[in-house]
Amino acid sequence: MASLILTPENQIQRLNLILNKVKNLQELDQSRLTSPPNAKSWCIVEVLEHLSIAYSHYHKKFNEVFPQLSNLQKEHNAFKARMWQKLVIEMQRPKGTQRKWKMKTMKRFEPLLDPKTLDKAKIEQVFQRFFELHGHFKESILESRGKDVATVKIPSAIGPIVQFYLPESFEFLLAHMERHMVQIDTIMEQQKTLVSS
């Protein structure tokens, strides 16, 4: 099995790509965002709010932890996944434009939003948490360059059984954006094809 090496720089750039695309989205029409595909589906506000209480979990731990890594005489630039977090992490990365892996939401991960309320002020409320949330993401990634990450770990949101070094746990977070990304582009897919038939 090839060898994950994750990089602070190749992190940000992914992020900064997610970062852009949910700029976008903020652009379309009210009715885009909040209309599901389906009776099943959520709609895309509901994939940015199930991220911003992915990222929730994370976003205590990072605080916690920081202040207990040592600082680095040098910036690092590369971390190998140990074998279990790189299964993990694998598992919530898409394949293209595939979610491969079917997985349920856990209860408390789920976004608590009823579409049919959504108005212009919730959904800014919406997007402005993911912007703040995500944005102390990516201070985090800057931040963990300078310091020795291989000292502390953290519990994976999923649970004790996986715990994280800080590059893993950026990893996962990232993967699991990108499935989300993959997500919202089969929602506008699905949303174009409802308008056209």
Contents of the next structure:
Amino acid sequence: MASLILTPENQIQRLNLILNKVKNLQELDQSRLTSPPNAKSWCIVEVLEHLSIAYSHYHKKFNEVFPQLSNLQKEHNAFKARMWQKLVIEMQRPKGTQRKWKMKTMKRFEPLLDPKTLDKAKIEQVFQRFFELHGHFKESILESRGKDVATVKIPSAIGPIVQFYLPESFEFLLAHMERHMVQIDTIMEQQKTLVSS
Amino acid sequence: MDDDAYLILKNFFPNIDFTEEQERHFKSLWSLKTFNQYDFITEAGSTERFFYVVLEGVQAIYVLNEKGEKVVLGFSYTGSPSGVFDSFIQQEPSKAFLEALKPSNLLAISRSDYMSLFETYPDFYIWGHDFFQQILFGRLTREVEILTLSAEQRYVAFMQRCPDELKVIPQKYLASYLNMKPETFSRLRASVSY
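After the form predicted alone, can we look at the form predicted in complex with the partner chain?
The complete assembly is shown below, putting the previous chain first.
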């Protein structure tokens, strides 16, 4: 199996693409942001809230782990993801426009929002929280460039069965975000179909 | 802005004459930005906000290939322009990173102020003509070198013209710029004089 080589540059570039995409979503009408394409699906705002909930776990862990990491005295090297961690990451990563390995969201990661009651202020709050948390994510990736990241592991949000070094946790989060960006594209496509039918 | 900094800035715009008042206004458009070694000045995916003139330090502009490796497109250094120019002009997300390879001091001008220079001082159109001509000729020379010269010839041609401050940056950046493996660059450095 090919190695999964992780670099902060690649991760920053992909995170910026996602942040730009979410900024563009902010321009959408309220109805498009809050209309799920069917009764079982989330709407766009719920997807973003889910991403914020998922990141909250890492927000705390990153703040705990950084003071424990020593500074690098040289330029950082690429990081090779370990086998088991790579497998977990690849299960999240979408393949083109497909979300393989469909999985049920754990209860604690579900967005507790009622799309019917989402008003402008509440939607704004969801976007604001998303950008605040993922601004922290970006800062964490940037900070990791000057740290020895191969010394301290953190438990994943799935539980201690998966332990990540920082670059692995970043990659897991990015693959998870990319997966949900595909979901958002699907929601928007389905909305178009609903309007035209 | 101190006199040394202004001298570097003025040298970058050689044929532009200002009255005292114009000079004060021109100076006021620039701000000093300081970066540590390995700081990103501009990230891929973000939009370039400034056009820079380098006061001190070396910076590399690079894109990532499919394997995530850095492919160096160019360098900036004392007295040269810097920034991701296409992103700056088009105000579109950059495809490239601009990274400080040495601690860097740069003078920065925003896009609206940069554009206002042309409107306020028509001499800047002449500067712009000369500047873009120079950039184009530089890129053409590099393209010909990459496509026609051997690794050793590329190494010699580059080392003969590059300023000394560029020779002390990590070799992998120079190797990438010259489209060769770091091992090849290292071997040439040890065996070829220029």
